[in-house]
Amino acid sequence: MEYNFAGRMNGVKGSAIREMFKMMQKPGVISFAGGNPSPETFPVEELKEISQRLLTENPGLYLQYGITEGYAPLAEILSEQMKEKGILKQGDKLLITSGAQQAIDLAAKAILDKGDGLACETPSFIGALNAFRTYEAPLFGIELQPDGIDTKMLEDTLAANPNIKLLYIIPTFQNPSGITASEAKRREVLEICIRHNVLIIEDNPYGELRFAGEDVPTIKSMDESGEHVIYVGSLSKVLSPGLRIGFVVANEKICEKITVLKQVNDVHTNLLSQAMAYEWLKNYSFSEHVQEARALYGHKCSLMLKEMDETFPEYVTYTRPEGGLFIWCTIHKDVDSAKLVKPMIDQNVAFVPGCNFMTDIDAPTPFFRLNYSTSSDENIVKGIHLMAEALKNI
C-alpha cells in the first residue's frame, strides 16, 4: 500500500545521531557521539531504596494515573527552586512534563500556527529543529557568536519577518556548540523580542552542570512581566534521563494551553518516575550531587581539550566550554563534515557532523560536535588521538 502522509511530516527526518548509533555498534568505537551524561553521575542506590519503599508502601499510588500538571510535591519543590532563581514570577506555573523534550514540543503546538515563522540559533539541537518542523513553520537561523546569538541578526531578521512568532534559545552551554551567552546579549535579546512581540522558548538543561566562570542569570529572570518567555528545564542532566522528567515555567495562560495539549498527548508524566524524583529532592543534597557532577564533566572536558590543543591540525578550530557536554569543532577547509562519518568510524572514533544541527539539514558544514561526559580518560585520550590524524589527512 502506498500511504499518504501528512504534509507536516515533509522535511522531517529521523535523528541521524540515532541513525549513528547503528553504525557505531561496530567493536571497538570509541564515540564522541552522544549527548547522554556519564551513569557515573546517576544516584543508583539512592533511587533503587526509593523505589523500593515506595512500591511496598503504596503501590496502588504511585502505579496508579496521576493529574496532567505533575506530581504535587515534585511541583511545588520545583517551584520552589524556580522561585529562589527568580524564573518563577507572579502569574506563572510550572507544569511537570515528560522530559524537556515534551515541553519544547508542547510549547510550540500551542503557539505555532502553519507558516508561522520561528527563529532559533544556528547551529541548534536537533530534537527541538525536528519538532518546529512538524509544525511546518519556516526556520530562521540566527548565527552564534562566542558571547551568544548574533543580535544584531536576530534583530534584523525579526524586522524582515514579522511572521515570525518564536525565538528558541539555548543561551547556557548551548547544545551543540558549547557556547554560553553574556548577560548583556541576553538582556538585548529579551528587549528586541519583547518590541517585536517574539516569544522566546528558553531552553535550559544543563545550566546547573558548570564547572568553570560564573553564574549568568537566565533570560526568564530578566522579564519582568514573566509574559515573554516560557522556560525549560530537566533532571535529566543532573539525576538521570530515564526518569523522564522535564518542566515548563510560563505564564499560566500559556501553561495552561500546554496542559490541555499534554491531557491528549500522554495524560501525565510517569507518576512513579516523579514521586522518585521528589524524594530524591527531598532527602539528598542537591548540590553536593551536582558538585560532583560539575568535577566529574570539568576533568573530561579539561582533559579532551588538552589532547585537542595538543595533536589538531591547526586548521582545526574548537570552543572551549565553562559547562555542559559538549565542544563544537571547525574544519577550516573546503570539506563536508558529514563525508567523514563514514572514514572515522572505519578509524574507531565517531562524531556529529554539523549538518545534523542547522536549519538547513541538507547543506555541507564543516561543523562537527564532540561528547565528552560518558567516554574514559583513556579513551579521550585515544579517540582524540585517532581523530586528529584522521584530520591530519583530509
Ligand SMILES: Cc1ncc(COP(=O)(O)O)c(C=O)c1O
Given for the second form:
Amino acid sequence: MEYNFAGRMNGVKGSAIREMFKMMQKPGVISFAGGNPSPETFPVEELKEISQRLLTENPGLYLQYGITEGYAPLAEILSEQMKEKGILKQGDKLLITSGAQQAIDLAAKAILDKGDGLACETPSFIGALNAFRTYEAPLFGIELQPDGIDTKMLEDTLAANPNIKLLYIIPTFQNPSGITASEAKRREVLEICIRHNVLIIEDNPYGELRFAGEDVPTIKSMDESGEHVIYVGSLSKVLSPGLRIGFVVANEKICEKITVLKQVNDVHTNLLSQAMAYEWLKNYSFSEHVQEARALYGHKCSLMLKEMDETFPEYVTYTRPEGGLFIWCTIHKDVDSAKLVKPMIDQNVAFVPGCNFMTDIDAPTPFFRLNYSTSSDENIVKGIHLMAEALKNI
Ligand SMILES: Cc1ncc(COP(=O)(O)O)c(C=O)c1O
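Okay, that one was the form predicted on its own. Can I see the form predicted in complex with this ligand too?
So here's everything in the complex, that chain up top.
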C-alpha cells in the first residue's frame, strides 16, 4: 500500500546512530558511536535493594497511575538541588518528564507553530533536531567556536529572521562537540535572545560530568527574570538512562502547557522509576557517585586523546573536552567522513559521521564524533589505532 504520511514526517530520517546500534550488535564491535553512560557507573546493588523494598512495602502505590507533574518527593528533592544552583527561581516550577528527550520535544511542541523558526548550534543533538523537524520548524544552524556558539552569527540570524521563536542550546560539554561555552558567551546569548524575544531551551544532561576545569554558571541561573529560559535536566547520564527520568525547570505558565501536553503524551513518567530515583537520591551519596563517574570518564577521555595525539595524521584536529562523553574531530581535507563508516565497521569499529548532527543532514561533512565512555581501555587503544590507519588513507 502507498502510505500517505503526514507532512511533518518529511524532514525526519531514522537516526543513523540507532541504525549503527543494529550493526554494533555483532560481537566484538568497538563502539565509539553511542552516547551511553558506562554501565560500570550504574548503582546496581543499591537499585536492587530499593526496588525490592518499594515493591514489598507499597506495591499498590508504585504500580498505580501517578500524577503528571511527577512523584512529589522526587520533584521536591530535584527542586531543592535546582534552587541551590540558582536555576529554579520564584515563579518557576519543576516538572518531571520521561527523559530530557521528552522535555525538549514537549517544550518545542508548546512553543512552535508550523513555520516558526528555531536556532541551534550546528552541530547539535540529533534527538532534539529530529523533534524540531517534526514540528516543521525551519532550523537555523549557528556555528560553534571553541568558547561556544558564535554570538555574532546568532545576533545576525535572529535579526534577519523574526520568525525564530526558540534557541536550543547545550552550553556545557555539548553533544556532539564536547565544547563548553564561556560565561561571557552565555551572558551574551541571554542578552541577544531577550532583545529578540526568543525563548531559550538550555539542555544540560552532562553538566555534572566535569573532570577538568572550573564550573560555569548555567544560562538559566543568569536570567534574573526567570522568564526567558526553559531549563532541561536529566538523570540519564548520572544515574541510569533506562529509568527515563528528566525534568524541566521553567516559568509556571510554560510548565502548565507542558503538563497538558505530557498528559496526552504518556500520562506520567514511570512511577516506580521515579520512586527508585528518589530513594537513591535520598539514601545514597549522589556526590560520591558522581565523583566516581567523573574520574572514570576523565581517565577514558585522556587515554583516547593520548592515543589520538600519537597516531592521528596532522590534518585531523579535535576538541579536548573538560567533561561529558564526546570528542569532535575535523578532517582538514575535502572529504565526507561518512565514507569511513563501512570500512570501519568491517574492522569492527563504530563511530558517528558528522552529517547526522548538522541542521542540513544531507550535506557531506569532514567531521565525526567519538565517544569514550563505554569502551574498555584496551579497546580505546585498539580502536583509535584502527581509526588512525583509516584516516591516513582517506
Ligand atoms: C544533549 C542531549 N540532550 C538530551 C538527551 C536525552 O537524554 P534523556 O536520556 O534524558 O532523554 C541526550 C541523550 O543523549 C543528549 O545528548
